[in-house]
Amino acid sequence: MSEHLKAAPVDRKIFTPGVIILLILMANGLFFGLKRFLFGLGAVTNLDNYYPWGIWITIDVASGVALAAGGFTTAALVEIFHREHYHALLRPALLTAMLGYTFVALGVLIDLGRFYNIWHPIVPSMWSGHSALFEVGMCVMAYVTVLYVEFIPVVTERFRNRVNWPGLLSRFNAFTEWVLKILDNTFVRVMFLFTITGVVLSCMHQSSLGTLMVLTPTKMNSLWWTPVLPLLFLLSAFSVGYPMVIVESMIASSSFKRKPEMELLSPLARIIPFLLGIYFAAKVIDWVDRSQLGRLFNGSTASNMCLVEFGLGVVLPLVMLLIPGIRRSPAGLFSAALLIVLGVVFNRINVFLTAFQPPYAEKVYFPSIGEISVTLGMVAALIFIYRLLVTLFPIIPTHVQKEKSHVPA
């Protein structure tokens, strides 16, 4: 067993050209979410009655809970499973899936078409035990808590000891430190309670994204929906949990000019395909349960859209991954894991928009340069509070230590 790696802010500038880049991004993004606010959804989507939702809850929700899963997936394998050789993952994705979850609440708040009842569910006189999107509301609600409270040790050890408080506040110094000394020794005993219901919250929500699709038979095409969506939508979630971690460790050693950590991402690569694996046996047996292979190969827009989600997204990183080479690869194990975050994504943007068909709608639904925008601008200030946060805080491990018998890739 390893060592925990000693985590340190990263010594790099905050603002570069490509920082630059993501400002320009955020403040386009937020002209049309300002805009959105003021004069209504009409002013700035192509939302209308057949068409109630589009890549704001595709991409921005569904996806962004999805690309999430990194957080619950690898707080139980370190946690729960005492899996310790990847404790120095843990925060990293911790962090993705904080940042996720919070912007997937923006999401939902600038897509709501009255944003101001967004805290209904919180008063239980408004509870309705027979609505998906209830759960759907609470599970998110209480895990992005979850999220919040788990990064605390984090914050704590980056003040402990180092307070100090300027002029007249310097009194409060010695209640500052005694006040991070109470939380950090709280939350070292109790941590493992609130993992164990993140991850619990985690696979609640998951699958309950997709049960939000079952309630639609008649509007869908049969190659996506099933009753067993949600189990699907879980599955995917499982799947694609590390090798999002992968991609975030890897664009990371990259734009901080640091070795990838492969003595860490390979042998987790050997996990994926187990994972994966489930996945594509469960939609296998379901389109022939369901007989829709026929249907899969009949050359339509919609059976062409369904085999690249999983030809590309399922059965070459699958494949791709059972090679030792590619494992161990930094450019072969980054093009499949992110094949198959590219692949979750575009099963979200298939179940929620392509398979989606309303029977009387008069036009097809494209998203407008405001949905665009907006959903460009979340994406970038996620990018940028991720940088601004592993620069002043102790999240990235300072380097990777090899053990003498280390997991083989």
The other form holds:
Amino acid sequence: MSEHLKAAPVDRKIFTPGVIILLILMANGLFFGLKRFLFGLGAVTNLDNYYPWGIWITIDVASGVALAAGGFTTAALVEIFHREHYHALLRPALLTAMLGYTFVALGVLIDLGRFYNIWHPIVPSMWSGHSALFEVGMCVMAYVTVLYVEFIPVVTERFRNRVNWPGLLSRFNAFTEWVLKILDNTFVRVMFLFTITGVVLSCMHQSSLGTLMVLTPTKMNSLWWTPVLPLLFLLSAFSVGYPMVIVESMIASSSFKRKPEMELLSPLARIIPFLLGIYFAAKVIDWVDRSQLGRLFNGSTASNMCLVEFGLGVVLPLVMLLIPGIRRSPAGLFSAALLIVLGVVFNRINVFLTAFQPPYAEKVYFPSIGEISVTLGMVAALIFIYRLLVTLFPIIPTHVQKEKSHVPA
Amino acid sequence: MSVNRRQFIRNAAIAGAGSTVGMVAVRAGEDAIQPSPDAMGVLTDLTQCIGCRKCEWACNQEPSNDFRENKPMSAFEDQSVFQTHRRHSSDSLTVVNRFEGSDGKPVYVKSQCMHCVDPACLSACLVTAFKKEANGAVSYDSWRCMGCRYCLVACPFQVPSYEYLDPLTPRVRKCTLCFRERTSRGSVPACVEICPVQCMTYGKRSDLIRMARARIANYPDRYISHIYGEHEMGGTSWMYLSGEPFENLGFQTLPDEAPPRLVEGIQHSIFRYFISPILLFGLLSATMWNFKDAGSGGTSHE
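Okay, that's the form predicted alone, but what's the structure of the form predicted in complex with its partner chain?
Next comes the full complex, and the chain you just saw is listed first.
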């Protein structure tokens, strides 16, 4: 049988009105970013001694890590469970994870008071095995490396046997070919080791991100504080991976004026209710076990935020995705997947900010214009680089031959 | 094949459920850390404090504390500051607040780092910038610090503050127990030394507790029967005696368990000898091998 879907560089112009908007957002974010490095965190952010973590940690880092879960969940599905008909979704998912984690690192960098010490956790004399943040930091560093290694085949596929440096650089053509060949023959052969390592590292730090807040039982709303936060973070990362792949694939299709890959996305969506169902059950069992159900319905702001997070981000999409008609309809599938994605982002914001109730605080944290600008700028830059890379490299699946694919739906 | 695979999935599910149960079972956490027999501490008797703020001045002058600006004594004589509740900040590591006692008389409360027996800031820090010194002081090394501020998030007493307006070398700021220049050499903290009414006693933590119990026993009308810091959050080096219920004086009512025991219990049970990651790696490798024919089966392409 002929191959029905093959990754290929997208043949579209780079500069469109949407891209101009991205560039404006990036410039605006860059301005506030520079201001932060010149005049300090206090000059740009609303952070204080009570709320030391704002949206740069909550959205750029914590939500960024969660939403990059599409990378390891898809890698596990395709490479470990050998569901190879989903292969076409793997490269976009890995690219999102690679860029996502790169921007997580940038988000950490801009938030660190002494950003130039970001390498300290790798120094053995400073190792701190008891700190959950140490575990997160080490795993994220290792996983970023793994993701870049996993991207190597895309680069070698694009350039091997067609290296053509311009002008004087052309004398390096043979050398570059040789490097690509070495990369192909080494990394690509042992890629399965990197794939498994990537999944293990992801499970480790996705859960440890939840462990971070277990340290503050007296400073957190008990709707969210639970000793099983690491388990809840891991389960929510499992359940947001495929929705993220779906949302991203459908946005890319629409942006590049193509038909959505429903023949892949609908069957993929069948897996989500299992994963989301486990998360749903874990949340409910935890609330019942800690006798929090009454608090959930007491009408306070926190309980309402929690109900919105759980109702719109978990229950509603869970019900929607159990209905085959919704899984097959592009609008229905997109809405359900987007609800899950936004639900997980909202959960991270709630855990790190809404639930956080520091004693003696006089006012509640709300992000400043500068913080919002930097976050928007980072998201814009991520989308822009994604767009740039899919036009340069074979990442997005393209119908090589028009033919109905034979995937069990 | 399919029977084997079903078997395999069942085994994998059992393994997964088992590790989940294991994770939940760490709830009890680890055993509490006990203060070392040599640990020192300070006992503050709130019934004696007169609110003169000399301790704030002495703290500001103390070389151990590396203040960027040493202020004159006159800066600390203003009594109007008592109209608002103040907290420690990057340029004041200790503050005195005034509360109204039940008899209408003012009660002054000095606050600073409690120097926990089992400090959350130390447990949080990913680059070991905090250290529990032999005398009980929790010290901070700005050279190691990355500035992630997880210590500020973690502290249950809401003590550390940060130099947010310093673009290059911001520091976490908190009381040092005058470790570098004083208590490491056997002398007493600057605030304890300057106090004109000697409302603070620096000494062995175990002796201080004995002393506090004796005062409560000898003057039951003067003190409430609670040594704040003896057990709170696993115990603190700095402890308080009061004639007023502590919750009326800006103190939080806190549990006895130190949160680091719970977190480190989770971390250690998952990561001891890298057992869980190695098991997971093995499980995934086995899955990868077990399913390797699945993709080329009838259901997919090629």
